[in-house]
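Only one chain is included here, represented as structure tokens and corresponding to the form predicted alone.
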Amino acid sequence: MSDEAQELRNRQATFAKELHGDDVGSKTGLKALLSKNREAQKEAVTKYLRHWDGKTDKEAEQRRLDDYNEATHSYYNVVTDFYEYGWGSSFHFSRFYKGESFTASVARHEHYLAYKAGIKAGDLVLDVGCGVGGPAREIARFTGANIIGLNNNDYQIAKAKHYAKKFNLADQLDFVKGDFMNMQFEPSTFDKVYAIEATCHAPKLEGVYSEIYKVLKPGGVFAVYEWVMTDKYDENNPEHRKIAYEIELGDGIPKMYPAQVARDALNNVGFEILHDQDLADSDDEVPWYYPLTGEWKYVQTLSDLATFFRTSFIGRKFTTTMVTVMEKVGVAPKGSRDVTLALEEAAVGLVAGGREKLFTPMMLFVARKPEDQSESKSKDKSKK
């Protein structure tokens, strides 16, 4: 690791401790938000929002791409508590079947990825961009595999380790700090690798995919739910670009890429694509974006009501109002309202992108690293 990278890592770790304090794992949701160091929270929000100033020109995009590591770290410092409050510990979308609860659909989505990747008991698996470890815990239980979660956010790593111990999975799970554009694992370490709605934070998909290719054993499988714009998306269409920007802003993504960019990147670094499917391109009776819509007709079970209220349009407005008042009276740290407004923009963009099928959060790629490395089309693509 370079001196510059080590210095950045040390600085982020120090800042995370200053921001979140001790006893990280036991505090979740609004309780965790209210316990933050107020000056550090203000700085974290500024770092997150500084590159999302309404500009979508190439120069603005390049600034976000260049600062992907710090921007992503800052983003998850300020949104993790809101995510846990509204969504739970698995920060991703899923398909919904009629009569299926929210939690069941999330677990099934994770099980399906594990099934398509062929993850089995005894495998050593890498979770790229593991969040607070919700999917890793579920997949570890489902398969019996040993999973290492990679994350560049110190706060989320601390929470993931806490939950692993709490749920008696510490012997199957570990979580480490790292940059997925420059992984520190030895080549050919992992039997399988997966990523769930995380590699969209990469400034260049070939960069993160080439790192995954490097650490995967020959014959190993990489499975990913990728966030991409669909073939219907036209970057020169102002309304389309507005939707993409709303998603970028509210989800801390430097640049939303079309599906073909991801497809080409997998091929270019040497993967053989085994499965290629947009799971959102379906006529499901209950759409994947339903929790954000505010349409009560989609609620499947009584247990979903609380989750749906928190994530729906009305619930988000309630949360924004509540946080605004708490910030004004000095209970919530400065910048909390700005975060809720950014998340609201994301929700609007996600629903619009979903309705018009311009965006998918579940472009499923399953790809294999060839046993014979001479089969690879290219192994030396630039990462940066």
Ligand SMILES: C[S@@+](CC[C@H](N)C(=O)[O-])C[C@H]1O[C@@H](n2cnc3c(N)ncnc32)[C@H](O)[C@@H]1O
Given for the second form:
Amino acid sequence: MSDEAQELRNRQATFAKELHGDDVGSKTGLKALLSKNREAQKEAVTKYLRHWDGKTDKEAEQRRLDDYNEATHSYYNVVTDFYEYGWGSSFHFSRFYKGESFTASVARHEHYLAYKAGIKAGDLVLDVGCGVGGPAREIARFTGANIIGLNNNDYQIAKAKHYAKKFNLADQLDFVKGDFMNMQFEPSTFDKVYAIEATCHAPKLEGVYSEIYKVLKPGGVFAVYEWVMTDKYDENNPEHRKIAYEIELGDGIPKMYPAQVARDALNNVGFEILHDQDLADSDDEVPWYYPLTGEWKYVQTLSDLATFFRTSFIGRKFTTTMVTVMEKVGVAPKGSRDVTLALEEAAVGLVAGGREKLFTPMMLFVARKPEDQSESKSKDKSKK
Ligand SMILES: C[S@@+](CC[C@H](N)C(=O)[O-])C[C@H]1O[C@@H](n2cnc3c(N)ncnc32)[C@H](O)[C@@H]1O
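Based on the form predicted alone presented above, generate the structure block for the form predicted together with the ligand.
Below: every chain and molecule of the assembly, starting with the one above.
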């Protein structure tokens, strides 16, 4: 690891301790938010929002791409508690079937990816951008595999480790700090790799995909739910660009790419694509973005009411108002309101992108690293 990367890693670890404190396990959601170090929270919010200034020109875009690591690190420092409060400990979307509860659909979405990747008991698996470990815990239970979660956010790693211990999965799971654009694992280490709604934080998809290719064993499989703009998206259409920008701003993403860019990137680094499907491009009666809408008709079970209330339009307005008041009277740290506003913008963009089918959070690619590397169609594996 370069001195610069080591220095950034140390700085982020120290900052995370200062911001969140030592005891990260005992508090989640709003309770965790209220216990933050005020000054550090202000700094984290400023670092996250400094690049999202409404500008979508090439220079502004390049600044965001260059600062992807710090910007994403800061983003997850400030949103993790909101995510856990509103959504749970798996930070991703899923398809919904009639009569199926929110938690069942989240788990099924994870099982499906594990099934498509062919993950089985005894496999050594890498979870790229693992969040607080919700999917890794579910997939470890579902398959019996051993999973290492990679994440560049220290707070989330500490939480993931805490939950693994709490749920008696510490033998099967480990969580390590690292940048997925520059992995420190030995080449050809993992039987399978998966990524759920995480690699969209990469400044360039070839960068993260080539790292995944490197650490997979020959013949190993990579399965990903990618966030991409669909073929309907036109970068030169201001309405479309606005939607993409709302998603970028509210989700800490330097640049949303079209599906074809992801497909090309997989091919370019040498993968053989086995499955390529936008799971959102379906006639599902209950759309994937329903928890972010205010449409009660989609709620499937009584147990989903609380989640729906927190994530829906009215619920989010309630949270923003509550957080604004708490910040005003000094209970919530400064910047908390700005975070809820950015998340609101994300929700608006995600629903608009989903309704128009301009955006999908579940572009499923299953890709194989060829057994024989000379089979590889790689054009330039070192591209970053
Ligand atoms: C939307 S969350 C998804 C988390 C998890 N896959 C899940 O579904 O619960 C995206 C994750 O990617 C991680 N991430 C973003 N950029 C990263 C990077 N450069 N290196 C490693 N992890 C990164 C974030 O810290 C976060 O945990």
